[in-house]
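In the form predicted alone, a lone chain appears below as structure tokens.
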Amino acid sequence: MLQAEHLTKRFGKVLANNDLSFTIPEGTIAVMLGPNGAGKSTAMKSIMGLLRHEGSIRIDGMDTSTVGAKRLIGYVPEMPSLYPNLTVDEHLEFIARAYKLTDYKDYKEELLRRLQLDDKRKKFGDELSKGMQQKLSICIGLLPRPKFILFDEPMIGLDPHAIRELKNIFQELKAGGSSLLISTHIIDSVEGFWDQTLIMQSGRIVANVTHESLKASGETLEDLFFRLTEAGEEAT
């Protein structure tokens, strides 16, 4: 379980995250939905410990800044950060050694095959197209089999096959007990498989809803999103 309490992040006079508090249970696909500049990526980086922040963020009771918590978290950033002089294969082998993985080779091959990188394994990071770099970044984030995984705009630049495979992977991770937090501003990309949605606007969470509660209300996620972000309303 991930629990954030009063997460606040300032960049000078800009309040990028304003007192965010939320909980994501185990086996949950959660979505952080909001327009560009809403503070989604800042929250993601704070959870990963890449930014100093106010408030607390814990996974399974451990502060996310601790080594124990970091071993449980995977991260797929919005912009892939690859080593230009490492091949696709070498990137994954580097991660395997960093995490001291032992039984990973079959899973590595499965990821490469499903994301259509198995014939690109000898290509260097700077030789890959943007879409292929994103696919490799996904493989890197998934290889250690983290318990909690952050995906920041993961479908940007992906082809239709990769989007379909990634959605299938989301469902498989959930079935295996992992929790996911997916940041996006494209509502259609998450329709049909989310359990919980956090809608952000101007650095604040203006709604925290479950799929069941929204369905019971008779409102669509798209309708709720535009009602809140365009009218400045708030729901819990």
The other form holds:
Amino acid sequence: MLQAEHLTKRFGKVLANNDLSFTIPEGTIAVMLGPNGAGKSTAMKSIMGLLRHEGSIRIDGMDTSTVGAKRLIGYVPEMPSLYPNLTVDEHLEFIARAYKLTDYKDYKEELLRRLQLDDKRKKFGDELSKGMQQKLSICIGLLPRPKFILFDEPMIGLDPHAIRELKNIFQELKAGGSSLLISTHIIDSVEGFWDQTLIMQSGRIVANVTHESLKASGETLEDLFFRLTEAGEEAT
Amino acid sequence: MNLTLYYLSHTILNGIKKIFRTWVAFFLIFIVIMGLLGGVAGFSIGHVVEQNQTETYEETGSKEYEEVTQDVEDGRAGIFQNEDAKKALLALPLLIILATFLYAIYTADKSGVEIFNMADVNFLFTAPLHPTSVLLFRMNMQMGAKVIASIYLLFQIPNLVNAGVSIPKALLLFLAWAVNLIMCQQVGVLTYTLLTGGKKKHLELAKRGVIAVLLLLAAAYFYFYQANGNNHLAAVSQFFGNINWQWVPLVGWLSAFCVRVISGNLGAAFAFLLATIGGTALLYVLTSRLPADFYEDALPGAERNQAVLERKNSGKSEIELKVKRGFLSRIFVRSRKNFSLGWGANMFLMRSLHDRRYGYLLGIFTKTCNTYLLVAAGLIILNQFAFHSGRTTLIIYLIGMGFIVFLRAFGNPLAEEMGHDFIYLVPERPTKKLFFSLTSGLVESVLNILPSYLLITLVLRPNLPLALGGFVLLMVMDLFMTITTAMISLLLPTQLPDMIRSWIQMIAISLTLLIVVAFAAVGVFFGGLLGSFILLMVSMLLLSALFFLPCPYILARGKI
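Please supply the corresponding structure for the form predicted together with the partner chain (the preceding block corresponds to the form predicted alone).
Then the entire complex follows, led off by the chain already shown.
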């Protein structure tokens, strides 16, 4: 379970995250929506321990910036960045060593096959197209079999086959008890499989709704998003 | 360590594999072979000539032989005849090590946070690793890269041997340089880790500390200079050549190692080397024990480095970021208007002039220009207290500016145009586009150098031929260096590692400079200094024209 309490992050005078509090239970696919500059990436980087912040963020009771917590968290960034002088295979091997993984080789082969990278394993990081880089990024994020995975705009640059495969992976991870937090602009891409949505605007969470509660209200996610972000309302 | 070794071994091997996919590999192999053959040939010829001289002198009789061999030894080591000069030369290792050490502390922020890229952020910052481990990982990579980049120094061994240093000693001096690189890297990272702790402003303390040390050293040097009747050699030998420097940790120990190697006292040399290595290892352990909290500070640098890498991969060169307009410029420079001049290919020149006109005071006083003015003012003041000769001061200024022109030419003079692709896209003949692009760089150089040059010549009033000739020499040298490096930049694949790119540029420029120097030497025989000057100009202009010829054709073919 991921628990954030009073998460606040300032950049000089700018309040990028203003007193955010939320919980993402196990086996949940949570989506973070918001316009540009809402503070989504800042929140994600704070969870990953990349930024100093006020408040606390814990996973299974451990502060997310600790080594122990990082074993449980995976991260797929928005912009894939690879080492230019390592091949696809070597990237995965590098991560396996960084995470001190044992018994990972079969899963590695499965990921490469599912995301159609098995015939690209000898290609260098800078020889891959943007889409392939994104796929490798996803493989790297998933290889340690984390309990909590952050995806920042994961579907950008992916072909239809990869998008479908990724959605299947989301469902498998959820079924296996893992939690996901997906940050995206494209509401359509997450329709049909999300469990919880956090809508952010101007550094604050203006809505924290579950799929069941939204369905009961009769409103679609898109309607809710535009109602809140364009009118400046807050969902109760 | 398992992770470090894996990354290092694969990165190096794959880097070599990539180079061998391009024509650059053959050029590098050719250069390495020529370097080795040249070095061995030079060494062998020197050895044979010396032996013949010895044999010839042996035939004339033992007394003459002793006198002549003494002359030969004195001649070879002529610089060591003067005791002060000998000690001053032995102070050279200390000066180099001290300079690099202080520079490492001054630029500690670069050691700490500018060394990461976005792949490190995404994979290592988020991995279950202690931040210190991540810092040490990248630091080890940097140290290894610096040592590997210094391997070209091994080609200088034959030159050292010819200067009287044996091969084992030359190799030990190379080892000293490698240890110095590692030591300075450690110091930089330790300084950063100690001083930041989340507050980057504390790094200013390191910069101020270094400036304070430099001022103290300058004051101490000035004291010895005056105490020795304004004798520089005596001052250097008595201050920097003082044996008590050997008690200063790290810097003193390493320079003592170098001095003992040169003088042949290898037992003491190894003791100092072990002390230095031990001290450096202690710095490493200290760094690993300190809590590191730099992830947030490292993000901007990593993003910048990633942007540069992406530009390289897309075939674009690195563009130098424009510095913000200074305070005075913001007050006095008129508000910016649109272009009123320029058409076709000459827009590449007009853009540069337009930027200058509206970006800087009077369109002249850029940061570079102001720096040169400060240097000129400093030399004028120094002339009053030390040189007392306008001619000498101007010559020193010309040597300094020549060195700066040489260094500034490295890189890509067409970086800005290639970075935006306009030089490829604008529908004009490549010759015209190149001509105006390169001219804009030259015009910038003239406008940067001219104010300081005028200041120094009008104040000091050295003779007119020297003043005019010196300026022309600088401009022709700038033209020559610009065209040479532009041609090399157009030829090299854009995805080549920076280190290899720098090597090739350095080697190619050194080879062309050999030709220029040969012309100048011939000029001395036929016309003295004037003849040398004329042939120097002619050779640089001819080579510039020759190197410019293929450039339009290379440009028209597109990016490599």
